[in-house]
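Just one chain follows, in the form predicted on its own, and it is written as structure tokens.
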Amino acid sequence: MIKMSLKEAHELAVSCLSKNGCDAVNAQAIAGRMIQAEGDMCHSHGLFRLPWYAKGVKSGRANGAANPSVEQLAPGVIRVDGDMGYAPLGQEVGHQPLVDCARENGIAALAFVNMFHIAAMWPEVEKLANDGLCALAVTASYPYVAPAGGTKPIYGTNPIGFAWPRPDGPPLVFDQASSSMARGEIQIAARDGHAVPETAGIGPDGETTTDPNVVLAGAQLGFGGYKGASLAMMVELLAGPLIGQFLSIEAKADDDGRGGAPLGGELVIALDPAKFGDAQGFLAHGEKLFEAILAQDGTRLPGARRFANRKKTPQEGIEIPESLHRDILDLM
């Protein structure tokens, strides 16, 4: 393992796109969001994603000098044109014209279209959030889950983000792939030898299997069955005909198998509670709900081990491993 400070991790990360073909604003954007995650200690969507960021702005595909625009489609819904660059930027410049049209309408709808999204999505709902809000927010990816009784792969895994705020501390965040796993997770595992339990997926002739190398050659499976899956798809249609973008089987196809990010579209919906009648009390009373939780032996809130993990890193650092960083040196 390689053990490095989260400014060290940052520096590699804006050089390494910039010597891609990032510019600076761009590079920053990216190399923010990855280390927001490393610092997280969620290392799927940290440095690990690196490679793939690079890639997709070296081969042409993605926008490295991107410059998203801001417009506004209706009264409670905007729309932000990511100029066929990576999302961190789309999502920077999206979220005060949002946290604006929520505050004035009580609901708002951002959809982000023509961009490549292979980021945590906790970050832009955790943002709006911190501003009072709260917020959900949807995406699909590539075609890696099979439907409920399928064996062949339609679906992307399809996260789901949602934010709570809360009046001391930081807020209630969940993201959350509507697969059993997620992607990165299964990719983690393959790389470093770990099988993976059998809800995770199946082989390409839909076999039960722990192998991830088998799951990352057949389909995975949606969360709890057919519920899961039924959420997935769900999320295809949120972030793809809602908003004009594409589905995950026709982002697989708009790639043709260059093996760069999912082009496609995000879904946030941000909702103030000011204008929904109990402005005074809502947060006293989801901190009831909390309290019942904690109750519990054994209980935690989701986004807590992130939160504290959060605290530690930038005094202790990350590692990540030395594989992976011979693979980023590699690209520079």
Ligand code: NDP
The other form holds:
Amino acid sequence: MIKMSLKEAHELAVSCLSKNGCDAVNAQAIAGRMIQAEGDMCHSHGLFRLPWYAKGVKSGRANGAANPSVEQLAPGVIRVDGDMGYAPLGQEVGHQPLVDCARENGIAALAFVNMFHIAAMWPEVEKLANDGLCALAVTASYPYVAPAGGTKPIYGTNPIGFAWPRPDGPPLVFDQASSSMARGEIQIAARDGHAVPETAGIGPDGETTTDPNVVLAGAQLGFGGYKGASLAMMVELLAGPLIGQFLSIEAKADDDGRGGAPLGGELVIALDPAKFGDAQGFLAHGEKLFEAILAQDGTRLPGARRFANRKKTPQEGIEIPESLHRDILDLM
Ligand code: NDP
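Since the structure above is the form predicted on its own, I would like to see how the form predicted in complex with the named molecule looks, so please show that one next.
What follows is the whole complex; the chain from before opens it.
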């Protein structure tokens, strides 16, 4: 493993992205998101993705000089066009308009469109909850997950992120794939030679397997069987047809075998609790739920792992596999 500080990791990402065709503002935004993920030890959205991103820009498929634009479609609906760049810059640009719109209307939706690889949902929803809002975010990707009872992939691993503000400290945040496992985690298991749980997926023959390579060649499964599959279906509809963006099957056809990041959209919904009738009480009321959960041995709140890691990594730094470090240097 190669150890580095968060600052060194950030500089490495900026440098690699810049040398492959990103302008400074896009390189900073993308690197910022990657290192935020590394800092929380969410490796599947960290430097692991850097070679893929750099190759996408170098090939000309992703716009390294994207200039995202904001448009108000209705009093409570905003659209941010990512200008065919990677998602982080558009997400930065869209944040404040969404906050303002939610505060004005009580509820607001933001449709992110024409962006490559909308990664983890927690950065979006956590930032909104830090501004006192409740938030929900969804995105689709490529077809990796079979429909309930089927064997061929149709849905993305379609994550759902949710955040709720808290009076002290970071918000309550969960962010989970609707598949049994995130794709990146299966890829990392394949890279590192680890088995995956039997619930992760099936091979091309439709049989369950613990071999990550066989799952990658076959189909992943929704978490909890048909229930996870229905959530994946909902995400496809909200992040695709609702906002005029690709379904996962269409994103794959658009990529046309290039192996690049998926092009598509993200729907983020923000709610201002001050406008829902219990502006004074909702925070304390929510805390009552968290206290009841944490009173039980063996529980923790979602997000707690990331927040604990976030305190450690600025001092301890991060580690990435030597092979990944070499791949990154080879691109520079
Ligand atoms: P996990 O299964 O690791 O975690 C899902 C959520 O559950 C997290 O909020 C986690 O909090 C929480 N959690 C985990 N264990 C517990 C526990 N014991 N008690 C309470 N809460 C718990 O995540 P996934 O593998 O499903 O997804 C990983 C990431 O990948 C997500 O950020 C997701 O957005 C992203 N993703 C992106 C996709 C895309 O197409 N862009 C597709 C699929 C996933 P904590 O973080 O604190 O552990």
